[in-house]
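We begin with a single chain expressed as structure tokens, specifically the form predicted on its own.
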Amino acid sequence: MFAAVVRSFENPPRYEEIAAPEPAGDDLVVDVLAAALHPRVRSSADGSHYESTGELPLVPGIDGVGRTADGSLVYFILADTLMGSMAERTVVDPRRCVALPDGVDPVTIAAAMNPAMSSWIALRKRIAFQPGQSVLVLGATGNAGRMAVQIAKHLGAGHVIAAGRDPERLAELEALGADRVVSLGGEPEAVDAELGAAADEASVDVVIDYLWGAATQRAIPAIVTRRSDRGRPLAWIEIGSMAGLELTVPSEWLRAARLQLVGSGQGSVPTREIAAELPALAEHISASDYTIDAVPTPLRDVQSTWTKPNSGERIVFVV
């Protein structure tokens, strides 16, 4: 069978044919029909992610739509493997699966899970939210941003702040769910005070932080130290680091203000607890009218489309 294979951390997969994979236990083999490029995938490949262990060679991808050898139409998410998903077939625990109703795209399905799944499993695992609280997503153009935008308005958020730089997708972004929208592209001081002032007048509650490093680095004082009622509770839930690894936090941010900083990610939720959600998304995600920029990629071009620039749409590699 074919399959993207990364054999070097420096260099791109490439369609490659290698064994076919062979179950075992109660594992089951799986037509491949859909996987998606995530973030959390390019960091596989090329070995930065927290959880790689520097194996090669390796087979990218953490989930994807399949069918099983009865037809029936899943999607599935991969335990820590080398044989990931970018492949004609791979091996799947059919605890990690779930049946998808008829006639759903695998496409859709395939771009959207994994970055719903982001926030999804934040708000209703990693804090106690509670309907009619305010959301601020930070880093919200994004393709994570922009689900988890219309998730916190899904669960019941009362106010959704989404703040991001690409003019462009920050203006389609009220129509996707948001109350205000707030630019990062701006002079340091004017965003810094902009965000402060929104945080502050919605009473942010909860911040869904796609960003961390620098931009985090700026929005938490921005956000606290311009909060009316610092003594109300502000859950910061760290998902992703697309501007920066690491922060500086210094004790006044905890001590001035009631902040509490979480993380949300592989390994601060149990496994099994993020497969439980799984159905209720996958139901959640076929029944709704989500906007999701997916484009459909044939697995045999995985090399030339690694390396394209990042044009904010999700690509998703089919069979």
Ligand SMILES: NC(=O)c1ccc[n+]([C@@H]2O[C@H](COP(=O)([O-])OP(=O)(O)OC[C@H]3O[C@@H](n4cnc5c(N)ncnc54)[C@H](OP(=O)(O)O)[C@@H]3O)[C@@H](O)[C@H]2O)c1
Given for the second form:
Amino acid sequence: MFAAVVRSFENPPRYEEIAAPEPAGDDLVVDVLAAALHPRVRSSADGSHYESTGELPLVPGIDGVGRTADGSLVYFILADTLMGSMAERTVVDPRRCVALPDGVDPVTIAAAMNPAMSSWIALRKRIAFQPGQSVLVLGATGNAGRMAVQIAKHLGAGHVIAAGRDPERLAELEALGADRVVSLGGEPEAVDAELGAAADEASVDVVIDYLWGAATQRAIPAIVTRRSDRGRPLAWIEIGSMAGLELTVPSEWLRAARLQLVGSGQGSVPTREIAAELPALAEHISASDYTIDAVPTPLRDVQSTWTKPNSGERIVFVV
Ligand SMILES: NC(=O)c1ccc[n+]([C@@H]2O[C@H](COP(=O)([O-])OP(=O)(O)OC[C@H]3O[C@@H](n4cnc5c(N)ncnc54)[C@H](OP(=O)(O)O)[C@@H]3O)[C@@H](O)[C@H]2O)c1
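Swap state to the form predicted in complex with the ligand from the form predicted on its own:
Up next: the whole complex, starting with the chain shown before.
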């Protein structure tokens, strides 16, 4: 069978013929229909993800949509494995599969589940989120941030602030449910002032953070120091690191306000709990009108597609 194969962390995967995977135990073989190129897939393929073992060769892809031998359409997430989803067939654990209703578009589901899962799991599993609470999405112009705006509203957020850089994608977020947008693209002091004021006026309870690094280094003090009620709990959920992997945390941030820093991702939520959320999330996405800019691309073009600049869309390899 054919698959995308990474043989060096310095080079993009190539479309190659490899041996078909052998299922073990209760595992199922699925014919892959669609597998998306999420940031997490890239970081596994270049060896930079914190779960990377350094082993090669590997077939990239952490999830996808496929058909089992009995003809069922399923969404699956894979365990950490060298046999990913960017292949004609892969092997899945049935406990990490969820049946999809007939008629759903495999490309849309493959594109949407990973970015949607990031905020769904964070709000449902990492904090005691209460309907009516106020949420700020930091990095709202990416695919996960755009989903987070909509999912926060769906889960009952009373007020959602969307903060991001790209002006066109930021402008779309009000129609998707954001009560206020804040541009991160301006002069830093002005951005700090607007972000801090917006967060204070909305008495933000939760920040869903896809940026970290330099962006969060400014955003935390901008918000904490302008907070009228510093004793009000503020849960800051670190989910992505588009603006940097590291942050320096001055002690005063944690003493001068009731700030709680938590993370949400693979490891901080047990896999069985993530798997248990999949049916409800898949059903919700299948039944809703989420828009995601998914670009179906033949898997055979994996090598040339991999290195194209990220223009905001989610590439989905179709087999
Ligand atoms: N922990 C989890 O469960 C989980 C799950 C899914 C994703 N993630 C992580 O979440 C992050 C976002 O994923 P995604 O799917 O949304 O990726 P994406 O669609 O590629 O979007 C990333 C966005 O980040 C923004 N960005 C990059 N650098 C920035 C900076 N310095 N300041 C402000 N914005 C910046 C860009 O927005 P502009 O165009 O506006 O510049 C870009 O659209 C990634 O780090 C990913 O690994 C985590």
